[in-house]
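As structure tokens, one chain now follows by itself in the form predicted alone.
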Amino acid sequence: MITIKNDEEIQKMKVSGHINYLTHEYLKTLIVPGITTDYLNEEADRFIRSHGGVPSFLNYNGYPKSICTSINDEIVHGIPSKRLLEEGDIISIDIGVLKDGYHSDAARTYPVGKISKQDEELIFHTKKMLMIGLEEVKNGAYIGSIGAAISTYAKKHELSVVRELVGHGVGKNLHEDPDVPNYGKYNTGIILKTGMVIAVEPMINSGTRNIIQYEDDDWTILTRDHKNSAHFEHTVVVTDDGYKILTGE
């Protein structure tokens, strides 16, 4: 069931994403050559409850840390460790933060170090991606011109969308209704409303978008063809001529 927020709820929910907002700024300061993941959930952990938040992922589904760490050809759901992260390392981080009630989800992909050229535009092109997404979104939108506008980006670059995972509304519930796809049609599907919360989270391959799962862990989402892989994500709410960021400054 898909809700609309009120006012009230609206605000926690911006309280929420600037626990979020804040986690990323201060994990950015972290990721430097030799660090382990496990460190960066450890200190992400700490950062949230510091502001009176409490990791929303940490036992969703039996998910046994704070923050989703993934490394290079790892598109999602990367669990902590105490894996090193190396010069030339790219890493997407993803931050759920509850408070008063209310989620919000937010990512980003982090250089580590000097990268190569490629993942340098593969990180350009995927943030890029997420505000042509955002762009589409208003009241009386269709929620299939999101995906459009990130696939057409895409293909233009010679990127790929992962279609088997895909945003999704936030409020009380970490994931609600509605689906929100990094593909689609234009002026197709869901019809968005003024008051609805979604997050828009492109991931995009530098290879192909197939998928495989990491059999050791059950969580890990990599690239079938090991090719590097970046995410970024915001939470926002749908306005009369537009959208707001819950999760930015």
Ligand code: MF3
The other form holds:
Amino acid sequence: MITIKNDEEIQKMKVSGHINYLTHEYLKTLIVPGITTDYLNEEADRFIRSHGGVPSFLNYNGYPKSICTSINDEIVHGIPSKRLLEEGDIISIDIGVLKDGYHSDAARTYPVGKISKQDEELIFHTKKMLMIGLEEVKNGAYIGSIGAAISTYAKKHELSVVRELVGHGVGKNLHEDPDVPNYGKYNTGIILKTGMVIAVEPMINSGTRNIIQYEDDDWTILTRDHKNSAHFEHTVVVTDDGYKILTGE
Ligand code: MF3
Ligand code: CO
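Next up, the form predicted in complex with the ligand in place of the form predicted alone?
The complete assembly is shown below, putting the previous chain first.
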């Protein structure tokens, strides 16, 4: 069931989204070679709680940590650990915040020190693809147009779009209807309505789109060819003439 949020709910989701945004801004300042992803997890957990929120991911379907940290060929759902960040890595950080009964969900890929030109481009284009997907969002638009715009851009830049994982509605639950695929056809699927809140989250690979699941932890999703992957996500509310990002400034 797709829910339409009223103004009071949107207001609460804005607060949740703002804490999410601030957490990203804070973690960004900590990312240097030599720190562990556990450190980022602990700092995120503390930061979210000190702002009156709760990390949405902790214990979600048994997930053991407060954020996801996915390095290099890890696409999403990497679990923070004692692994050290190294110069030249790229790290995707995915954060969920629950505040006053409403979730927000946002991800970004960050460079660790100096990274390769290819990874710089991967990050640049993936961020761009999130915005290009969002350009399709407005009251009366078809949800399929989001993925169509993203996959058209990806093709042009010889990048590949992960299909097994998709964006989603957000609200009282972290994952709600509808699914928001990053591939598809223009003018297909459900019609977006003012007040729907969705997370758009392209996961883009440098190499093949194929994925594998890391067996040791049952969570981490990696690229099958072990080439790098990037992930950008915003939670947005559909408006009459476009969208408003809830996980931005
Ligand atoms: N933001 C992630 C997604 O939308 C959610 C991860 S929840 C976790 O897929 F618990 F699995 F980490
Ligand atoms: Co999400």
